[in-house]
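First, one chain by itself: the form predicted alone, in structure tokens.
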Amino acid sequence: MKLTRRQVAPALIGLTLKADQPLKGGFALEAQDRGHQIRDRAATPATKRTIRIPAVIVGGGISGLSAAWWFRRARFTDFVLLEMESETGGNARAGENEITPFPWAAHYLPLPANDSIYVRLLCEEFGLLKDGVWDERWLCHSPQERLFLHGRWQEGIEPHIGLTKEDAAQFDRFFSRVAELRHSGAFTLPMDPGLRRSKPAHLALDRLTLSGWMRKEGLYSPYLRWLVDYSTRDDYATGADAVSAWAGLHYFAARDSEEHGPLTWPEGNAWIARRLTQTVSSHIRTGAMVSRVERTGSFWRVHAGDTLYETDYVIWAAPTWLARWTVSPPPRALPMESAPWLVANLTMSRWPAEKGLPPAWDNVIYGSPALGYVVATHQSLKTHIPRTVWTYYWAMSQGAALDQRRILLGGDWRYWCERIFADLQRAHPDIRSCVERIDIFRIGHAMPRPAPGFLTHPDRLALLKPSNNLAFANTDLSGLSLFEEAQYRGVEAARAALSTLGR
């Protein structure tokens, strides 16, 4: 997708790159208008079809796309997806420019187990796992990640410069405590498997945050707490003091601890959604924004734009907490908040002096409030690229999700453009002479934030049970904002659809 001048906002000229060449630049795919108009219950058009269909998909994300996806391979094709937005992908969207195609948010997909069966399917339908052979092209590249620390670049994320002994024994204990709960089966992905099979003393760990679990741990280094921090707020958008310790830990021990992947593309993971949207297009209905769903007798009324849909089931894979504004009886209330984010993508004129190992894929600068930035072009087997797109984060996890979504929305692009420098100079003291555009997406509910108890908590179990023809299947029903697990909750959406309507 290229930026047009209706999804990016005309920036102010007041940062330059040099006195004669303005950086340029704006706001992107805002849709915060949008979605007020849901929540405020804004007025709607009036009807003017009415179109009777058996199952109606809610959400062109990663969920919604997946439901559609199982509809298709089960060969039932009485359905149709409404998206609000003009385009499918929620935050597997992409953008292009003369440079490169550049990921909007979700950028990669971790190589998945062999219990991860959905994911596994999905591999192989696209191609990019054949005969137990991952296709190389799209593996990510080395050198993967790097960390600026101490004034330098170092190979990987976790730290390891500057460390004591009493540093590296911790972190030693640490891992061993994970691998102890990686063994233990309770921490799968997706992550409901193992949530059945957690002992008591595994559950007992949502009670907790991940900084008081590692407290009772005798867990302190400074280095540690960081890296453990840093994660949290990479896939969860919630420091170390604020997320639930099972939530923390899934992050580490869900995974194998010899990571072969991760599957990465210029565009991030637009390349899957993309795929999705092209093998259910003729199902998919854009700039459909539902503003009501109730329930009438027998069947669900639909209501999105000037069309209403009267079906026999619907699959909700728009955010759970939207639902409570929208459908009526409406559903009892996620006990939850919505993380904001901020991504920026950053045109590079060139690139700038770097001082210790070359540009990863992945780098991360030690103490930022933000999370780094991943290259774009880096899977690019060119020899010579002069000029490259960092795709760069910021999770807003300081306080209140209500805080920081004001804080957010409050500046003015000026003002992010001035924080991302002032972040990124700590490592790249040129950069402002290297940047020639900065485009910004401002995500104010981009993922869940799994705070103590929510996992195990009733109202949340109880959303996860599909009732009168109606199933939740957005990821924030997980907690975790993982694409298994946005894939599996549209799957077993669109199975328990199946098999009510005896398909």
Contents of the next structure:
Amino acid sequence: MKLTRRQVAPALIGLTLKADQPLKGGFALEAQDRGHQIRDRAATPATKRTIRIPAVIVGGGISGLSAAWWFRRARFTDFVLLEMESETGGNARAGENEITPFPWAAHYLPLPANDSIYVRLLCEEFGLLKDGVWDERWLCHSPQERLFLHGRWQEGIEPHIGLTKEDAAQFDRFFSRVAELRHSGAFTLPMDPGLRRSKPAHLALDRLTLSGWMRKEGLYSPYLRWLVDYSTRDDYATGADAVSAWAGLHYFAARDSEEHGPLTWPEGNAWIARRLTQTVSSHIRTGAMVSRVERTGSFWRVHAGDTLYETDYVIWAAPTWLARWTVSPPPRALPMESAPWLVANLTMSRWPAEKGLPPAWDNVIYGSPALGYVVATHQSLKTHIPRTVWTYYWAMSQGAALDQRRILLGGDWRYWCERIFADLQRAHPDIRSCVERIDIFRIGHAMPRPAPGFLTHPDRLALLKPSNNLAFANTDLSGLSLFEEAQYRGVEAARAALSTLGR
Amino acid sequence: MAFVLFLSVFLIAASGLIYELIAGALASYLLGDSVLQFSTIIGAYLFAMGIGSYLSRFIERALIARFISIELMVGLLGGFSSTILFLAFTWTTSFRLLLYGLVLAIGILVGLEIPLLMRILRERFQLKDLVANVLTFDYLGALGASLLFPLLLVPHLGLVRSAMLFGLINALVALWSTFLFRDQLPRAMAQRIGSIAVIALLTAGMFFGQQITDTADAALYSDDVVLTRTTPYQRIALTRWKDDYRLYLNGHLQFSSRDEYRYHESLVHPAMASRPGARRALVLGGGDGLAVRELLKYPGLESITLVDLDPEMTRLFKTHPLLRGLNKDALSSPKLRIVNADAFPWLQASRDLYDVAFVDFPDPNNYSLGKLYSSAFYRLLSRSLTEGGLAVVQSTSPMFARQSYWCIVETLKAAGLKTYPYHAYVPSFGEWGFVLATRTDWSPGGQLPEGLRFITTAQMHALFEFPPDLAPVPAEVNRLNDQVLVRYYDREWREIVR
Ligand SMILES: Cc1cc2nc3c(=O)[nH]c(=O)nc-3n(C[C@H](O)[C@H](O)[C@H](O)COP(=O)(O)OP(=O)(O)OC[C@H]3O[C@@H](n4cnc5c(N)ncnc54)[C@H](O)[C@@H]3O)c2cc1C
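Alternate state requested, the form predicted in complex with its partner chain (shown: the form predicted alone):
The complete assembly is shown below, putting the previous chain first.
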């Protein structure tokens, strides 16, 4: 064996890379190839079966499952849901190892406000909300959030350490502006009811970026700028310099203080996705990738593998940008870039040494390009948890989405492990010796970026309206990638279908 | 001959340095601040050597005999130096005085050695060779000693026996000098006997050295550590002082054998006496079996389920003769089922019902333990009680952690239980709190078993009275998603400690 200088030099001074625990893992849930099959119109298998059915839902993420859930509530059973993966859930899927289940993407649901009628209905059906009381088992346990700032952990994500008086005053000003917006009633989840109440001044927020708005408001505190940038990267994979001020402020103004929330589970939102799946399981066809959807006469022909569905109504709950490649006649393009994400699950053979605050549910590092990590065992009822799984999130929000996607798919597994370690090492110097496995989910098209102008873009507004018995239902239409929007789009599409089909 | 002489130089130099290192190490070990200890000891020692060198001029005659006597004195004083210091630290208050006195004395004697030896050897060598060789071997000895000390002596022999070993070397050099210089020694025989006596003394010391340190060590930690175990869950330590055994988990006192009966009688009997028909009991935590011991005083109980996280804990209290004595072999009772499991998930999965449940967890000093004091946990507890079933929760001190105590009461109420708070005085803990909780109405009373040492029927009612300084204070409910209890507890105990 030939030794390189890189191996020999550290060995000489006794600094061999820790080899007692070789890192395991790899990429998980890769779907790029299938996506490209559709784009490249790869040969589809010959049709073996034709099935007549009044309604077809394409895509089994939260939006598609919610459409199905609504159908079932309306006692409408003449439909199928086609999901290309072997499992439903989409961005609300989960994995599991010998330690704990863990999320692959979406991991929490804010406590719904009163506007979120469908979410409340769902929470009651699943026993999360009983007689107006939330089951504390599924509310995020204490301690909820911590931030690594200036070399130590502080409670909460809003920076406290090292703020000047002026910084603190700017936080106050920002939050009082947010409170005004909240009281206007124009910012709601789902966003539609609020939009109906919006004044031109609210809509005008969509014409500038959040950073632009901050400059106009004279808000320049670096800590405040970090917080808003972190928040928009976290929810929209878009930095404050690029995100629509309307979307950025919506994040803050649509939620009341989350003192008693959010709802979360070790497996994240897969907890909901799996229950939704159970309620409609007989309608679900997994491993059914829809490759073409054609309008023929008065009905749609939906090709999924060797099966052809002839249907009166299609709910397209797969990512909307995909419809350009599959649906004919092709719909308009969604006027938003789709941003990539990296999600990594770190299997920890032990916890890093900690001083000060104990690990929280959500752990954020100030100044990091990534978003921090969530502890999958946090909701466990055990007192003794020697091993755990951390779900590490990285929204690739810098620069053009296309470039970021190339970077995401270009780096090999080792490269990304190193990037993750380098980031976590700021707060956890001994992180390398704690991790035994890293599984990385590269999501090329994870969510749309709500840039200025997205809200009233004519193409988006056109896609929102069902036409020719086709309703789009994916969350990406909203621009805000949130469970509430996913569910709302799905339920609204189902309602449109039911009224068209006369049920 | 020449080589043998220089070997002596080497050896006495080494042992001289060893005493210095031992004094420095002991002082920093016992007094802390190693930089200060080492510098002052090295300074004092070198200074004393200077005094010794100066004093050497006053020795005019019988150089060899003096040299041998000095060797024997160094051997004795140096050899027993660490023993003397250890014992002095434990049993006297003048440790520092003794430390520096000893360092000065040894230093002076060592300071005498080399000048005397040089003068003895003066006739045999040329001055330039003599100085060169003596100093060479002197420094070599120092090097040898400084390497030997941390690498071999301290880890394998310890401070007490290392000192004695080098005392022996000094004495051997003395003995051997009586042979080397026998022509010049008028009373060689007497010197020889003296050397042998010192050697015998130090050899005996070598044998008993371990015992000496043990006694000193044990005295240092005030109590004897009888047993320690590090399990995946916690560190268990049992200490003894006279007839008092104390159990510590992760450094927190769990019980003292002198007064634990007060705690365990209070935990168990108010509930048990009032439920003569109770058949099934649950104990959560309490792997020491002391609560079970009290429960076994009720022959009507048919089964007891004990849930403790740590198998090592229940194994120890089931098998260790001393601990079995404390719990009267309770953990071997045929009525008992021991489950080693994390209590919250266990209770959630359990569908059994109990007439009485005793919750004896460590205090809520972190968020993990805080879950076991949450309304969600108490709802499960309530679900596992029979109609009219009683639960008793150890609830920290209403004196030192008053708001924490009343927070536990509020939390039990929030879980839909009626609460009957009470408290008892346990000297090693202070005023201690319990809460009896049930879905029905309840009042103390009933038949107590024979032979209790603390609870009596008359005094039982008094436990439920709260004087004004323990009276209720407002507190929030401790919920999984908002663990106020851990914050209260942390604040209140910090105030006490400060
Ligand atoms: C990393 C990450 C973290 C997130 N965290 C949160 C969070 O914590 N809370 C929150 O509320 N939201 C979160 N979100 C937003 C999340 O995307 C939405 O909440 C929601 O899960 C989206 O559901 P959807 O059904 O609209 O889309 P998707 O989940 O994308 O579902 C689309 C489904 O369609 C299927 N599909 C695609 N093409 C085809 C085809 N040709 N044929 C058949 N099926 C097809 C896919 O396999 C998939 O199952 C997160 C998103 C990401 C990327």
